[in-house]
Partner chain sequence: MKPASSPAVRTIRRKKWIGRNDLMGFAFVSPLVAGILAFAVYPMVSALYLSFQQTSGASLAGKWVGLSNYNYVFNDPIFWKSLYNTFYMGVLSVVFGIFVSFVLASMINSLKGTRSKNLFKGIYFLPNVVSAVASTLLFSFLFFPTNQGLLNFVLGLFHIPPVGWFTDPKFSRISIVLMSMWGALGYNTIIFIAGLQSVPRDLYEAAEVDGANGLRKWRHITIPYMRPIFVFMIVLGTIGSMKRFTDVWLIGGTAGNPGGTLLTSVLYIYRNAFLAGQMGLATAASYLLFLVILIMTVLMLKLNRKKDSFD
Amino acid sequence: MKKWMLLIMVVTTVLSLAACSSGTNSASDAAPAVKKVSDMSGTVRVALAGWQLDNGIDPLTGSNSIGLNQFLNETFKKMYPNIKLEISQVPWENAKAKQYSMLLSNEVDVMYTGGAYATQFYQEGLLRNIDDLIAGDKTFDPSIYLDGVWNNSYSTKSLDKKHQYGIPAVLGRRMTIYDKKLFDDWGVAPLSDAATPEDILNAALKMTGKNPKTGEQNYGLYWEGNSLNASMLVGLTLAFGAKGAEGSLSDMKHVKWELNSPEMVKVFEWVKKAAPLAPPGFVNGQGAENFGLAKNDIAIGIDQSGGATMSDFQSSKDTTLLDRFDTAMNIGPKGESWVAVDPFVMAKNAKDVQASWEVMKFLSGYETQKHNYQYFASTPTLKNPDFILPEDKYVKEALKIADLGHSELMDEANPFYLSDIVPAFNGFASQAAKGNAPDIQTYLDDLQKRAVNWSNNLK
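Mind pulling up that one chain's structure, the form predicted on its own?
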């Protein structure tokens, strides 16, 4: 999620241009007057991972962007004039360590953080359940959020799904995007919206090599080979029916690991065939700098956002690239997979719970999500984000995928998944790309043994 957020901060597109082209530099210019909501008083300490507080200029387009400080001055501070906000910005690079420290030392009340971090903070008892606050607040409507996100994300729900501790604020965008021009050059039929891993692999195999029309080197496939959460692996395990484990995240000691099952072998066999079709730099997350742009040389991108293409459209108003780079659902069954969710959460020892609740609701609510989409291309978590540009098919596809999203034992909420399975998966792909893939069954037998030992050593 961190890299995704950094990407959109760089791209900084979407309605920032629309705002400038209409001659407005203020979030309030086109909005109705903001009125006072409450005389509630209090001080709330807020720590935000990665948000832009000050106004700035888009490095690509030169358009102005409105930072959080001005937005809050024009909205929240008029609605709640007696609630004082003490906001601190935390770089993504050290967000986990910094926010963990803040929670331990009771220096924060409300936080925006990474989904995996939130899960870990909650498991350590550092965050507060918000079930009572939701039940006691008729103004809060959980049904505005995507069902798949609200009901199934461990970034906001306890591992037994009995308690809500966070509100989803920003989605990760992960979808299959393909270059129709390259498909035409190679005479390959376009992908369907529900393209399977086999469909993608078969198409990518046909489009790796010298382009028959341009003579340039093309690559059939790309994914981020050094992904911190290997999100592509989640979709693959679902697609091949590879459970990886059975049991509950709330009882990892008694999980039954199935990492060396025949289905998991099929997952790695797919990766063994796919890795050589990607540009060599994919193992370091490089090689796709032009994906989504005119100079692209990759036919299919997995777990892509469409940010570069939308940025180009916002700059030029030219729909050529939008028409060229089309979308498909994720690679799990019917397009489903795990979806990254970054939430707002409340510290276990929040000093002023009611004031913190108002702040938490506002920062994860409609107006803030609209602001973040307009100026920072953040993907909303709402069922009806009516502020999305009609041309932004990438966010629309991401919302369709998110509504099918669910958390599994094989995703970043699982500590062994992050510590061992992801490095094993990325390492295998790296070796496969060089033609040196290890024996899959032996490789997975070793991973299985480590997983069993890991669980046995838990207290």
Contents of the next structure:
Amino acid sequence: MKKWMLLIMVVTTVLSLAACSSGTNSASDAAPAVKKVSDMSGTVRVALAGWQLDNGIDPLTGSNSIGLNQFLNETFKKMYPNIKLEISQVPWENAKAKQYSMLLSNEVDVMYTGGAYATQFYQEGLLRNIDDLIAGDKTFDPSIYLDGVWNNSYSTKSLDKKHQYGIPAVLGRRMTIYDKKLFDDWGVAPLSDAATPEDILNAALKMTGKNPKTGEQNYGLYWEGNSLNASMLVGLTLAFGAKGAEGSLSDMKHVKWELNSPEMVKVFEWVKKAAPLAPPGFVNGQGAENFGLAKNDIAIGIDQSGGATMSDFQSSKDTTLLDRFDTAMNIGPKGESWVAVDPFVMAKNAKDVQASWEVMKFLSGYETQKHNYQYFASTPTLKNPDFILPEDKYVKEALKIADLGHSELMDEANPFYLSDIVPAFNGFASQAAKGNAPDIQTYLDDLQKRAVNWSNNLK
Amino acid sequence: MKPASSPAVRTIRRKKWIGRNDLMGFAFVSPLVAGILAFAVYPMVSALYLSFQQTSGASLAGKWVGLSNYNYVFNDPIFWKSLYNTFYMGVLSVVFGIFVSFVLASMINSLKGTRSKNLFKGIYFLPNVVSAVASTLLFSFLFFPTNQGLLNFVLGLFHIPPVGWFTDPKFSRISIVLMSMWGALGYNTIIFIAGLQSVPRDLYEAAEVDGANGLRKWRHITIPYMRPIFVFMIVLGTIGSMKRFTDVWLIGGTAGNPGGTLLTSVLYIYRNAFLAGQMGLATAASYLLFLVILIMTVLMLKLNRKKDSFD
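Could you give the coordinates for the form predicted together with the partner chain, as opposed to the form predicted on its own above?
After this comes the whole thing, all chains and molecules, with the earlier chain placed first.
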């Protein structure tokens, strides 16, 4: 009896180990060919917002992913054996506060952060210009990055565009994606490549309710109703010509607020009609767990990335979902919206500037961008990302949208936008979803008054 | 009559005051005192100074603006709304939480066997080891607003339409109260059990002799004897609930969705400090919140003292 028990335990252990072991993505598959580059020595403290350090498994598809630690062991540490990296991972949810603290206490040399956060850190004198480092390094070639991103993004360049302080590493990927199957089920014509907010609303109105073919509850559209930066609002303000404010990010005291303009009223009227068409959980960022997958019940997703669909394709090699979930640019006038550019930046008081520069270059360079795309579906910032899968229409669409990108006062680089406008927008949408939307003009008059008070308090 | 002390006596007293043992004692506590001064007193004083300054971004150097930040916060309806939400959720969490855990503790304490007592202690203490983030995620699925959520699925079995636990402004704050009660239940119950075990047995025996039943013993002996513990739990619970942030932030984002019902005072402070970069304004709001908590705590302790003297 005891032998039988022992045998069962051994078999179970062997099976468990076999199940836990990596499938196809072995370390050697992922490692690019590298050789020693430099004997430079030093210690560099790196803070990364949202990166995965350890190897893991995609929760949706089960495919293996190789984390940054293994990637660095196989690349950077062979290229620069004497540079010691001290890496800390910072969750996105609270990245700004944590990275602020790290910069203030001189606890970090190189950082990957949100583009708008980088702008604010730079404005406050916490980051270092890298003009001298670029000029003194013949191996660094800025022309590999997308021109629009390298030259125009406030996430990497000073507001007067005279100084470079960051290197673009990851591009935001936000676009309208719609489910062709649900459109077919409801007999609604597909969206055009640059669908306007009105087109989206009209289509969504027709597709909210019981699906005529499956009998399941369908929702017309979805956006993340508790989003920290309400990126959809940026697209809407562009679409309806609502400036929201005039002035400069470098002089918030004298910004002229226009939050209660007739154009802004149109933005909120759109939201009032759209909110009841979303799944109820959208006010807490829930309800779109299956968007992009076979069980989907939402017709149109705004500010989506296509990540779930691509993950499914990469694990199954089945193009059914790729054909089903199509793209329609974003909701700005030409299909544009806010394009996030997340950079690598260097702290003003970096301890070892040269070693930090090598780390910064590497982590925003071709090999790392390739790795991040391959395992984490990050959108590259390169002109020629030859590693993009031919089937990946979502990255191609994101690059088209990025070409149209421009900076506005109504986005997360604006501190009042983050602290008050976004909460006001999200709060309004949550009330509208329940049919209790407040009077729009009064609501916006109040927001305008708050904005003026806020700026006055800065003087 | 107090005798006049001679110089010799004064020398002895002085010697006693700075005796060798005292010096040793001071030497031993000095690291702790230094820690308190550096990490508690200095930040508090520094934050108070900051609250009178107009700052930009993370920079802590600003210009002196007197009471301007306090004036801004005081006249900001969103600050008062956040304080109302904090009170609403805080008071209900503390009142219901303490009531439920006291009843549970009394029931566990009345069990005969040690094993069954330990089993129930373990079961009820379990939520206490779950982090706020994990319990928020758990409840987000439990309270999912359609029939896919466990609670709404159960309601559906009784033909009750799905409730928007975290999505409907009518239910959102109560749902947070339920969630925080679940999280605090174990800790509160363990403290109450410890208190219940300190009630002298002879009081119960005397009451039994007088013919008191279980409920009357609970009403007239247990509850009065436990009053200091109730005060301790209420004060601690109130301070804790006034600092609510993580769960509401994860559920409702910066807006405190739905409809700003989950916007708490600390979330308001966070928005101003780390999103708007207005550290001076945020510290002014922190000090106002500190004053509110201080007044509430002092009031509660005073009320308890009055009751003591009446007794």
